[in-house]
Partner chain sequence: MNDSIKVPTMADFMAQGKSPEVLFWVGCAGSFDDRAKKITKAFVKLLNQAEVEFAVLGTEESCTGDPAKRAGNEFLFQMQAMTNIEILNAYEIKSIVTACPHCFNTLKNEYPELGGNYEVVHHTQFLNQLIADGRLSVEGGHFKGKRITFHDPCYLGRANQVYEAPRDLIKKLDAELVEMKKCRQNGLCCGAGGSQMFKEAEEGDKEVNVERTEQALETKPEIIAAGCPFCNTMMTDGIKAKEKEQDIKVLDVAEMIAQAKDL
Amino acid sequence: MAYLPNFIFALILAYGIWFFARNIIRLKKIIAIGRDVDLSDNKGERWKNMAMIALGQSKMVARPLSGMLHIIVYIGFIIINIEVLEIIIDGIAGTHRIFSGIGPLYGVLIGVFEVFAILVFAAVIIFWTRRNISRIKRFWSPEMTKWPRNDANNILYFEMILMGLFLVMNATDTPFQEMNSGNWISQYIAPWFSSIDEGTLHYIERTAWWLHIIGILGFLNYLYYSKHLHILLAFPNTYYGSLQPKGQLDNLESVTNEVKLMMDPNADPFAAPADDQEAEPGKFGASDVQDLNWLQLMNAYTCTECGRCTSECPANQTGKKLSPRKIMMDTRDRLEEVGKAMLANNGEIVDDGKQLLDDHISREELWACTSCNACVEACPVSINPLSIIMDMRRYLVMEQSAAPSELNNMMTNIENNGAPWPYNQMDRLNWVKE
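Show the structure of the chain whose sequence appears above, on its own, in the form predicted on its own.
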């Protein structure tokens, strides 16, 4: 019976890790629905971007208040959870604060952890206040329905509870308090429990200890179902982010090859492609998630729903229906639909009669975009909503000939007159004389 708590702890830990690994494997399979794209170039620059943007939070501080608060929570949560290693060893081996054997350094480490715990607690309260009392506009846009709002608050509650449990665990740990080292914050909480007998105090400490580690495992596995999946995906997402200048758009390879063929007087238009040349896809652009590439799908899962993209979007600011955040949220929702059906059907994608275009993202939203890249520039984790918008526009134009009339007129004029205006080719340069 003496080893029963250790056995129970090991079972809980193993189940938490297994459930997390299962979700990661599931996530990888769903993202693999997307088209392949080679992003193995410029490894040095990619590592630098990941270090600066994901690890260094360089784009977060573009908005100083929320940026600094986020950095406090980010750093605090990472370093405080270093103690999780000690908890895991104690839980399996039946020891108590096994790292305390390192001497005075242990007290300094726990003291720093406690300071960050109280800073994280304060930052989270400010975040909650900004969302629910100040009601900042970007958190209350139409796409921020009940679940996205609740999800954001759930994470904040999680963090407050975990930080509170950490401090209570330290404050009620009598041997730790008697060390008089490292209890920089918990020494002020300990008097709250001074009237409680030693046995009850021990049970409170053990309860806080168990709830803290179970809460961390629960938080870890909640990430998959939450917008906070970016805690994990921000690193690969910033590594694989586009290295092209913001204004540069990708050309379809098949169209580029056609243009090259037209401009080469020696080319044989009827020549067979080389044996090693892959066949071009039979569809231009994207109407559903499987037409997008895997990076665009990972973008959708990485979205933090912070709304910086939408608040910077000029189309949205002028009352248009477009919200870049909604584009990413809709893509993720559709991807979950397709992925769930695929996994239930042994890896085969089944036609459910729906698609990303029209059923989730409207044409009005797509054509409201000015392709200014403000959303791409604003995103703190290198998400590119514009790439999805442009691929869906390509589908509308090249597959359905469903561009707005103004655009169709312009393309007809270019085809017939060599200019966007309805002038005769002989007159198209007359404007330079004015």
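Swap state to the form predicted together with the partner chain from the form predicted on its own:
Below you will find a single chain and nothing else.
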């Protein structure tokens, strides 16, 4: 019986980790729905980007207030994990504060954790106020429907509760308070419990301890169902983020082959395709998630819906329907839909008669984009909504000939006379004489 708590603890821990691992495997499979793209180049530069942008939070501080608050929560999150390690060892071994044996350094460590816990608590309160009281515009855009808003608040409540439990746990830990080292913050909370007898105090401490670790496991498993996956995916996402100038749009290789064939006077139009070529040429552009590449799909899971992209978007600022954040949210929603059906069908994609285009993202949104890259620049974790918009335009134009008529005129002009306007190419040098 003495080992019952250890056993229960190990069971909860194992279940929490197993469930998380299972979802991560699902996530990997769903992201793999995307087309393959080789991003194994320039490892040095990629590690540097990850270190700067994800680890170093370099783009977060473009907005100083939310950036600084985020850094507090981020550092707090990372360092408090050291405390979680102690909790796990204590839980399994049945020890109490096993790291306290390391001497005075332990007090310093816990003291720092406590300071961060209170700072994180304060930062999260400010975040909550910005969302719910100040109602900052980007948190109330049309795509921020009930679930995205609740999801964001849930995470804030989670963090408040976890930080609160950590401090209560320390405040009610009589031996720890008596040690009087590292209780930098909790010594001010301890007096709140001074009228409570020692037995009850111990009971509160144990409850806080258990709820804290169960809460952390719950939080870990909430990630997959929420927008909060960015705390994990920000790292691979910034690693694989584009290294090219932002203005460079990829050249479709399938088109290059066809254009080369068209322009080659020696090409035999009746030649049988080489064996290594696919019998059926792939679709041009994207109308659904499986037409996007895996990085674009990982982008969608990485998005934490902060809305910096949308608030910088010229189309959105002037009242158009386009919102780069919505492009990412729609991509994720559709991907989840396709992914779940696929996993339930032995890994085969099921045709449900729906697609990303029209069922989620409207043509009006796609055509409102000025390709200005403001959204790409604004994203703190290297998400590229523009690449999805461009791939979907490609589908509309090359597969459906469904460009707005003015753009069709522009393209006809380019085809006929080498300029977007109907001027004769032979008049191209007339400006010299005018």
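Each form is matched to the other, and the largest set of C-alpha atoms that superpose within 1.5 Å is called the rigid core. Every value quoted in this text rests on a predicted model; they were computed, and no experiment measured them. Numbering follows the first chain given and starts at 1.
- Superposed on the core, the two forms barely differ at F19: its CA moves less than 2 Å between the two forms.
- On the core-superposed pair, the CA position of R428 changes by 4.1 Å between the two forms.
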